[in-house]
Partner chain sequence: MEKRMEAKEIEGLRLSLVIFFSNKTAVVGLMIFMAYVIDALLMQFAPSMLGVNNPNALAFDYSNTIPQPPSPEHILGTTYFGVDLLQAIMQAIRIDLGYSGLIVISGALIGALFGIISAYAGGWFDEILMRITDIFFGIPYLVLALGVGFALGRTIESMIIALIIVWWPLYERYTRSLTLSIKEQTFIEAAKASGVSDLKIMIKHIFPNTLPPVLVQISLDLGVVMAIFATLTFIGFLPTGNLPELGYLTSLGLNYIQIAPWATIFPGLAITIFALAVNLMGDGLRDVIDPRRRSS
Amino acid sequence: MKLWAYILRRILILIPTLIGLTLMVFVIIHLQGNNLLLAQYLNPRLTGPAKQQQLEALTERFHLNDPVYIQYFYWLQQIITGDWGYTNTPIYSGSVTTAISLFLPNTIIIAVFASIIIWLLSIPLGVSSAVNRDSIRDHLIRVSSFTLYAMPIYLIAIALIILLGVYFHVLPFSGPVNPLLVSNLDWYKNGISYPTHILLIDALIHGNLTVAWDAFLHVIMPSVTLALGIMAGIIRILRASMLEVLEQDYIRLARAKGVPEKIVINLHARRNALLPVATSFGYTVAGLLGGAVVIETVFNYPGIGYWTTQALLVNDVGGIMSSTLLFGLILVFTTLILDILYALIDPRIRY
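In the form predicted alone, the chain whose sequence appeared above, alone:
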C-alpha cells in the first residue's frame, strides 16, 4: 500500500473515532439534566419572570425541546465553530476557549520538559539494562523501574517535595513563581503571564532574567515527577525490544565481522529497538495528560489539569466536559500523527 493511501485510510478511520468521542461527551453532559447545563448561562441576579424568560431563551437557543439527536448536531456545530460554553471556577470564570488558551500553555511546558527528561533517561537506562542482562546494574534498573511504575504519581510528588523541597531546600514546589517577584509586573495578572501565558518564555520576552530563572526552577519538580511516573514503562518496553534485537542474525554477523561493540549497540541494535518504543508514544501522551491533572494540583501549578480539578470541585460542567473533550482530541490526533510517522520510519507498517 502506498503511503498516501495509508494516510487517507487512517484519516477516514479517524472520523468515526471523533464522532464517538463527541457522542460520549454529549451523552455525559445531558445525563446530568438540562438544569445543570443551563446553570452555566443563567444570570444569578435574575429572579421571577426575568429568570423564567432567560430560561426559555436558553432552552430555545440550545434546542432542548427538540429530539436528542437534533440537540447533538446543534451542539456539535457549536464545538466546531469554537463555542465550547462557559466555565465558572475559583481560578477563572468566562469562555471555555479562553480558559484553554490561558491554562493549556503551562501544561504544554511541563509536558515538554517531562518528555525531554523521559527520553534522556529512559533510552540509555533501557539499553544499559538489556546490554548488561542479569547483572547488578540490570537488576537495579528493573527494580527501580518496577517500583516507580507501581507507585501512584502523587506519592512520587510528595516524596520529591519532602526530599528536594523541605529537607534540602533546593527546589520550589508550589505555584509557577515566587509571588514577590511578580507582584508589580504589568504583564503578569491573576496568575497569568502575557503574551504567551508561559511564564518562563514571557519573562525572557520582557527581559526579566530573575523571573525567568525562578519560573524555570518551579517547572523542574512537576516535570521530573511526571517523567518518573511514566518513564518506567518505556524502560521496560525498550529493554524487552533491545533483548530481542540483540538475538537477531544481523547483530551476530556484525559481531563476527569484528565491528566494535559500541557501534553494534548504538548504531545497529538501538535504532531498531526504538521502533516499538515509538509506537508507545501515544500512550505516553495520554500518561502526560492524565498525570498533569494530579501533578498540577499537587504543585498548585496553573495548567489545564489544575483548572480541570477546580472544575471538578465545584461541579462546573463546562470545564469538566471541555477538558475531557480536549484531552480526547489531543490523544486522537497524536495517535494519527504517530501512525503516519511510524509508517515513514518502517514501510512494513503499511501492509
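Note that this is a predicted model, so its numbers are computed, not measured. Residue numbers count along the first chain shown, from 1. We call the rigid core whatever largest set of C-alpha positions still superposes within 1.5 Å between the two forms. What changes on going to the form predicted in complex with its partner chain:
After superposition on the rigid core, the Cα atom of Thr98 is displaced by less than 2 Å between these two forms. Once both forms are overlaid on the rigid core, the distance between the two CA positions of Ile108 between these two forms is under 2 angstroms. The Cα shift for Leu326 between these two forms, taken after rigid core superposition, is smaller than 2 angstroms.
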Second form
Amino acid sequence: MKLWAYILRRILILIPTLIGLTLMVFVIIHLQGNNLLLAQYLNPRLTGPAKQQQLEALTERFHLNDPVYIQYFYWLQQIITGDWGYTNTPIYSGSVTTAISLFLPNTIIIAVFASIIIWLLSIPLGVSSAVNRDSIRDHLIRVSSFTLYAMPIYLIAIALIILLGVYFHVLPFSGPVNPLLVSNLDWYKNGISYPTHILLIDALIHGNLTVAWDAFLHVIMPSVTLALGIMAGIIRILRASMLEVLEQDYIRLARAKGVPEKIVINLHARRNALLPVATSFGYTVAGLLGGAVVIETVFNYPGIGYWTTQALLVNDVGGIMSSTLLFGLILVFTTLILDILYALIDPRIRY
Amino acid sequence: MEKRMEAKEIEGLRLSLVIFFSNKTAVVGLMIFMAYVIDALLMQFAPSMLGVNNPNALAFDYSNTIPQPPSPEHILGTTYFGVDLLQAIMQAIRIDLGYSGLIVISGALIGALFGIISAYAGGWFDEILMRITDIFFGIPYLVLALGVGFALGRTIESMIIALIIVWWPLYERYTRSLTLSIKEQTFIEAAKASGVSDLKIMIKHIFPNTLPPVLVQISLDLGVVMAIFATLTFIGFLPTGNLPELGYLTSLGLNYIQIAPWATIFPGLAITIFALAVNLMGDGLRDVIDPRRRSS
Amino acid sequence: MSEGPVIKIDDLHVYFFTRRGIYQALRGVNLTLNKGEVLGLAGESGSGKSTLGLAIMGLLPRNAIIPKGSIILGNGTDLVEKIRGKAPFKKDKLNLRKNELLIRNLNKHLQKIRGKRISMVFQEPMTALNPVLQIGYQIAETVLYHDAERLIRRALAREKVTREDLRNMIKILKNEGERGIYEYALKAGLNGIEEQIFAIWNREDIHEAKKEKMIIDLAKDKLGLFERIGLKLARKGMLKIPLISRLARRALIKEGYRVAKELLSSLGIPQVDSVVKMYPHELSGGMRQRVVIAIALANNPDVVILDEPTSALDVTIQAQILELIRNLRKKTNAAFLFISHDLSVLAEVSDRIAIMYAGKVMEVGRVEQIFEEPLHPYTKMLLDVIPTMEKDTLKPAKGTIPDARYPPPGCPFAPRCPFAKEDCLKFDREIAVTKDHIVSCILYENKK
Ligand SMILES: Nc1ncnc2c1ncn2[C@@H]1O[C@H](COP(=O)(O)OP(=O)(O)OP(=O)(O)O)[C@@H](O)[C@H]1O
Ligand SMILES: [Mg+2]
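Now that we've seen the form predicted alone, could you pull up the form predicted in complex with its partner chain?
What follows is the entire complex, opening with the chain shown before.
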C-alpha cells in the first residue's frame, strides 16, 4: 500500500523534471538564435525554392516570430508528437526518430551486458574486499578499482584493446560484426539488421548461429569496458559502506544471536551496505550513459553514442541536440526505476 | 588574545601536516601532482628550457610521420605526424592542467557563490536554485558538455565554458550543504546577534569555513575534469588541429594501435597517473579535514 | 537461589591495541554468576563493564586480545580458550589482520553458544535492530539457527492436535498445572504443543474464556501446502541444499514468526500480529528494547547479559523495562548479568552487586551488604553520589578514573582514595570478609 503511494508520488515528481529537462535542451538550442533549430528541422536534401518554402513552413510551425517562451511550447509539441527533425551523418541520414530506433537497440544491448557483468561481479568483490580487509585480495581489489576509477573510460577501452585485441588476439574490437560474415545476408543492410536492429538477436531469429556468435564476441569488449568503468565506483562505495555497516550495533546483535557469519554478511550486512550504492546509482547511470558515447566511438559500435560523435564530426545539429535530449530522458527514467527499486530494499524510504 | 589565536592556528596547521604526511600514498600523490605543476609552469614561462619553441602547437615532423618506437632520440617514441611523444606530453600537461584548473576553480567559485547565498537566504531563492541544479543533474555530464559546447561552436573556449556550466551545479550543492551545517553553529548566531550584516557574515564567517572541504573537492575533481576534457578532445570535439592535448594525442595514436601501441599508451598513462595522483592526494587531504581523524 | 555457577570468570585480562597505545580494559577480573540470580555490575564510565560483557560473548573487535584468564561455562567449556595468549605479534605490534582471523575463528566456535546459552541486550535500542529486516524475522532467525527442531516440532504438533486433545489439556492445566501438560503431550505424541498452550495461558492481557478459546483454536491452525512440504524437507535435514533449503527455511521462519508473537506478547507488546511485520523504524525506543529482550530470551538461555538496557530510554519507559526484567526473573530460570553505572537501578533488580573500577572488581556482595555495609572506599563514594530523598542535589564524584593505558600500580583507586597509604601501591588481592562479601582493599587485610 505505502509502496504504491510512494511510486505514485515519485512519478508525479517526474513532471517538473521533464519540463526542466526539455527547457534546458530548448535553451541550448537557442543559444545561437534560431539557427540550430532550423538546421535541425530543415530537410538537408532540399534546395532552392523548396528549401525556402520549408523555411516558411517551419517559421509558421514553431511560431518563430513569437516571443521565445511561447516558442518553447510549440517546440515541445513537436518533440512530444515525435517530430525530432533530421539527422545527416555518414552512418545514417533521415529522420531523427528513425535514427534513434536503429541505434538505440545497440546501446541497450551493451548496457544490458554491462549491467549483468556489474551485477555479477561488483557486489561479491566489494563485499569480500571489506570482509577480508587488509588481505592480499583486498589490496588487489582496492588498487585495481582505484586505478579504474581514476582512468577516463576511453583509456580503459584502449587498455583492453591493447591487451585482449592486439596482444592476445582473443576478441574483436571494431564494429558490431565481422563484415565478411554478413555481406550477403538479406536481413542485414548498411550496417543495420532487421527486424529488431540488435544483430545478436536478429541472427538468432534467422537461425544464423555463426553470425550470432560473432556478434556476441563483438559485444564483449564494449560491455566489459563499460562494466569496468562503472564497477570501480560501485566497489569503492560498497567496500566503504560495508566496512561501516559491519561496525554497526545490529551486526553485533546478529552475531550475539548466533546467526552464522555467512548469513550475517550476506543478509544482515550486505543489504544495508547496498543502500548507499543504490543512492549513488543515479550518478553511476549518468556515467554509464556518458561512457557509452565514448565506448561506442572507440569500438565503432553503431549505437546512439557512435551516432552522436559521428554527428559531431560533421556538425550535424539534429544528431547532437536529439541525443542530448534522449540521454536526458533515459537518465530521468532510469533514475525513476532505481528510486523505486531503492524503496523496495529500504523500508524507511517509503514514507 | 591575538597571540593565542595565532598559536592555536599554528598548532592546527602542524596537526594537519602531521596527518597528511603520515599517509604515504597521499605524499606520493602530492609529489606527482607537484611534478605536473612544475612542468606546466616551465612550459608556460620558460618553454625553451624544455626544448620547446611554441608550447601551443605540436611539432610535426613530416619526414617520418609513422609512429616510431621509443629510442634514445625519442625516449617515449613518436606518434602520428612524427611528433616526439615526450615533448608532446610535456606540452600537453600545461594545456590539460591549466584548463582543468581553470574549469574547476571557476565552477567552484560560481557554485560557492550561489551555494552560500542559496543556503543562507533559503526561501524561494534556494528553491529555484535547487530546481535549476536538478535539471543539470538530469543530463549525463559528458553529453551536456557536448551539447552546450556544440551550440556555442566547436572551439576550445566554448568547450571550457561548457564544462564550467556542467560543473558549477556540483559545487552549488556541495557548498549549500556545507553552509547549512555551518549556519547552525553558535558563532554564526553570535555574529548575527551582535548585528553583523548578512553580507559580512557570508564573506567573513561562512566562506572561510567552506573553503577547506571545497579545496579538497577541487583537488579530487581536477582528475575528473581533466579526464572529461581529454575525452571530449579524444572523440573529436575540436576540429582537427595541432593542439598538444592528452586526449587528442591519444586519438592520434589510435589508428596505429596495432603496430604502435606506445602512441596511445603513453598519453593515456599521463592522464591516468595524474588522476590517480590527485585522487590519492585528495584522500589524504580529506583525512586532514576529517574531525574524527583530527581528534584521534 | 545460588545453585552453582553458570559462568566463572578467572583472572580475565582484555587489552585493546590502538595507535594511541594499549588500553588495558580488563586487568584480572574474577567473578561468578550463579544459576538463576541477577548479578548487578556497577562502575564509572570506562571501568570495563561493557568489555566484560562483550568478552563473555566473544564479541571482541579486531584490535582486542586476551593475554590471560578464563571464562568457564557451567558445563566446563572455556569460552576464551581459542584466543587466550594467541595474539599474533610482529615485534611489538599486533598484526590486526591475523588477529581478526583469530577472532573470526573464535566466533565460529561460539556461534552455537551465542543466542542459545548466553545472550546479550545492548544499551542502544535505536540502532540494535537491523533496519531492513522485519521484527518477526529478526526474532525468528534466532530460533531457526539454534533450534530448527523446535520449530518443526511445534508446527507438526499443531498439525496433529485435535480439539479434543486441547480440551483435555485445558482441563489438566486447570486441575494439575503445567506439569500434567508435558505428560499428556508426550503420551499423545504432541511434543511442541505445550509451549504454545503456555504462551496463551500465561498471558495477562486477556481473560480466561478468551484464552481457552484461543487454545482450542490452535487445532484449526493448520499448515499450508508449501509449508507442509517445506517442513518435510526440513525434517529430512535438507537445510543445507540450495533451493530446496529455501522452501524449508521459509516454512521454518513462518513458524518462527509465531514464536516471535508469543514472545512479544509475553513481554507486554500489544497487537503483535502487526508488530512482527513492522520494521524497526516503526517502533519506539522502549518497544525496540523489548524486541531485543525478546531476541535474547528466544532460546531460553542460561545467561542473559544486559548492558545498560535502560540508560538510553526516558524515565517512564525505563521503569517499565525494569519491571519487565524483574518479572522475567521469576518466569525464566536464566541468570542475568545486569550492567549499569547507576547503583539505584541495580538496587531494584539485583541479588548481588559487583563494583568495577579500572578493569578490576573492587567489591562483590549481596545487595544489602553493598548498600548497608559497603566496605571499599570506592563503593562508599559511589553510594554517596546517588541522589536520595534527603539530598537531591547531585554531587559529582571527585577525581577521574585512571587512563586505561597507564593504570596505576597496586590498587587503582589509591590516587583518589581518602584512606590511601603507601602500601596501597603494592596491594592487589581479594579478601573474603564474609563468605559472600569480597573486597579488594588493604584496609580489610587483617580484619578477616
Ligand atoms: N574497541 C576499543 N578500542 C580501544 N579501546 C577500547 C575499545 N573498547 C573499549 N575500549 C577502552 O576500554 C576501556 C573500557 O571500556 P568499556 O566500554 O568496557 O567501559 P564501560 O565501563 O562499559 O563504560 P561505559 O559506562 O561508558 O559504557 C575504556 O578505557 C575504553 O576506552
Ligand atoms: Mg559500556
